[in-house]
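The chain that follows stands alone, in the form predicted alone, written as structure tokens.
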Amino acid sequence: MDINTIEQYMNRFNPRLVAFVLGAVKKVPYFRKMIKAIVRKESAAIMKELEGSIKPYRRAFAEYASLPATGRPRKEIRDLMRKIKSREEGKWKNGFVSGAVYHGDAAHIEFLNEIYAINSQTNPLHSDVWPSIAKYEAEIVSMTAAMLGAGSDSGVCGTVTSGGTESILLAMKSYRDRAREERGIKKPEMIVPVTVHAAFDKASQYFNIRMIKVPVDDKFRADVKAVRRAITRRTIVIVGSAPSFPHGMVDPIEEMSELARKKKIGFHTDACLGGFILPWIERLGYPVPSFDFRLPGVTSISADTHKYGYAAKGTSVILYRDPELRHYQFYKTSEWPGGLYFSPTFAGSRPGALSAACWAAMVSLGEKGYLDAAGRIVKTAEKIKKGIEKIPGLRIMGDPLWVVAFASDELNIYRVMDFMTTRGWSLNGLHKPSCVHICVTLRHTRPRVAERFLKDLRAAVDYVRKNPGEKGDMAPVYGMAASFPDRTAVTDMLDAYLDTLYKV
């Protein structure tokens, strides 16, 4: 018996009943061992099929499972990396990837690489040696805060982090520690929409904060009434997305943050994806729901500079309404024999060159650069949305601005995604509900990219409609993840995937 057989059998019954029965059965050691064995066997089979795509360079280039006896020539190493680069850059450079590379212009990349090289040895841990990085980071935070509704005397402050996940983790840790110290809360809870980024679940696991999930409405925005019902005396923070990663919808942050303000609870706007594009879309006259520090209930915001801020990968900004909240983020100790030690974020030593490149990107683009980029992206997204609406069998999820998710009530949408992969596209598969999205970037605004996407999407729908019995490559994986009631089977499969990544 395999996973698919079990899944087909269990799909005849109520999912909640199946989950309950599975939970009870797994408590019996014999059955737990049997289910684990089935899952491991199925995961191994799936990974074997996928290993070629996960490890495409196996035996194609030199491999090192241990250090070479003598160092390889630098020219040889450079040549190897250039060959690998040439294989990889075509897809994203031509605009065939959802998100991932947000600018990608050769001159912009070269400029950021030059800035990185100038600052390659800097480390903000040693601020006395490299005060330049403190200057860059302070100005990055200030520019970002001003863009997100903070007045010159508002007190809004923050830090530069390594990415959106770290920004989110730091914010949730800060709320937890503040609630513990100021309110005596020992079992903290955060209220989040089901569409919130997975980094909040990571924060929940890392910092032992119970995550209370609330549903979304038919436009995939958080249900405000459900948020109100979920608030308890243990609630330390409410979270809204601007926009959510899956469907590109901005939650009703004005209403949610006002609930938080009245209850004297923190409110975090996750604008990792939209922080550096929503302000400019709004400036261009498009309808953008309020989400930033202009709302009195918003007490923190995460915004990724390495997405639509067009910095190099590895920077983000976490902002707080006041320094007192930020103090709960800082690490400091006065007891270490090595002397006084303190750091603003999780890392000790950090690559100051990334902060320098981030500062350079922001200053070189300026308001006009961000406005122009936002206009091109939204216009391209509108073209894609109109094209999808004309394809029979597809429907757009919600009313997104530039992250366009689409589903089908007639076809296996994951097989549509599989076909798009054969045409060179790398799209994001989503589930709960099953759909696919394309996150539009500057790469997609290049001539004829949107037209090519729609042409290939029409061909994908036609092919899947005419060949309903084909299995596909990723369709079975996403199908199991979307429907199998035992989540252990899915997470074990992800363990197998991560194990495979680290195989030489």
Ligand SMILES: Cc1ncc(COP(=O)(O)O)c(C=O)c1O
The other form holds:
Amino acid sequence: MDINTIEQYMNRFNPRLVAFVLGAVKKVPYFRKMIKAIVRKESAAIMKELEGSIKPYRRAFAEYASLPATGRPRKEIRDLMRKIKSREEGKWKNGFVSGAVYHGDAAHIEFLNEIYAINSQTNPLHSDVWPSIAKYEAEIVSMTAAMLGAGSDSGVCGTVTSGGTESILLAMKSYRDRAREERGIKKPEMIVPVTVHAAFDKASQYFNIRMIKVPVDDKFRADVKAVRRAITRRTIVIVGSAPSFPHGMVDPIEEMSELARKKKIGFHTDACLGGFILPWIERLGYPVPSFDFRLPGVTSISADTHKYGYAAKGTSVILYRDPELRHYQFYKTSEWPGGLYFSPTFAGSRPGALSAACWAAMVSLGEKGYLDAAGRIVKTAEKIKKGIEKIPGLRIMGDPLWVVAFASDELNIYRVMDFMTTRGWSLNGLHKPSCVHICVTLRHTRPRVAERFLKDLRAAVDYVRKNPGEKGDMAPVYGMAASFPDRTAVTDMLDAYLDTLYKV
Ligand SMILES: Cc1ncc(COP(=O)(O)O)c(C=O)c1O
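Rather than the form predicted alone that you just supplied, could I have the structure of the form predicted together with this ligand?
To see the whole picture, the full complex is given below, headed by that same chain.
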């Protein structure tokens, strides 16, 4: 018996009934073991099929499972990497990838590389040796806060982190520690919409904060009434996205943060994706719901410089309304034999060159650079949205600004995505509900990219309609994820994927 047989069999029943029966059956150790074994076998088979595409350089280039006896010549290493780079860069450079590379113009990259090289030895852990990085980071935080509605003497402060996930983890840890210290809360809870980024689930697991998920409305925005109902004495923070990763919708942050303010609870706006684009879209006159420090209930914001801030990968900003909250983020110890030790974020040593490059990106673009970029991105997204609306069988999820998710009531949307992959596209598959999105970046604003996307999408829909029996590549993976209500079965498959990534 394989997953397809089980899937076909299960598809005949009501999914709730299947979930209930599987849930009950799983409680019996024998069946639990059997289900796990089937899933393991099936994940292994899927991974074997995918291994070729996950590891495309096998045997094509020199491989080192252990150190070479003597070092290889620098030229050889450089040549190898240049060859590999040339294989990969066409895809993102020519705008085939959703999100991922947000700027990508050659002159911009060269400039950031130059800045990195100037600062490559810096480490802000040693602020006495490199006070330059403290200067750059303080200014990155200040420029970001000013952009996100903090007045000059508002007290809003923050730190530079390694990315959106770290900003979110740090904020959740700070709320947890503050609640424990100031309110004696030992079993903290955070309220998040189901569409919030997985980093919040990570924070929940890492820091033992119970995650209370609330549903979203038909436009994929958090249900405010459900948020109100979910608040308890243990709630330490409420979270809203501006916008959410899956559907690009901004939650009703004004109402949500007011609820938090009235109950004296923290409110975090996750503007990792939108922090560096929403302020400029708003200035261009597009309808942008309030989300930043202009709302009195918002107590922290994460905003990623390495997305629409157009910095190199590896930086983000976490902002707090006041320094007291930031103190819960800082690590400090006076007990270590290694001396007085303190660091603002999770890492000890950090690449100061990335902060320098981030500062350089922000200062070189300036307000005008961000404004122009935002204008080009929303205009391209509008073209894409209009085009998708005209394709029979597809519908857009919600009413997004530049992250455009689409679904189908007639076709398997993952097979549409699989077809797009054969045309070179790398789109994001989403589920619960099943859909696919394209996160529009500057790469897509180049001539003819949006037109090519729509042409390929029309062909994809046509193809899937005419070939209903085909299996596809990612379609079975999502099929399996959707049909197995058992979380561990799906996460086992993800373990297998990560294991494969680390195979030489
Ligand atoms: C809304 C949102 N929050 C958080 C993150 C996490 O960011 P990172 O991948 O930099 O950790 C993302 C990433 O896409 C995001 O879209």
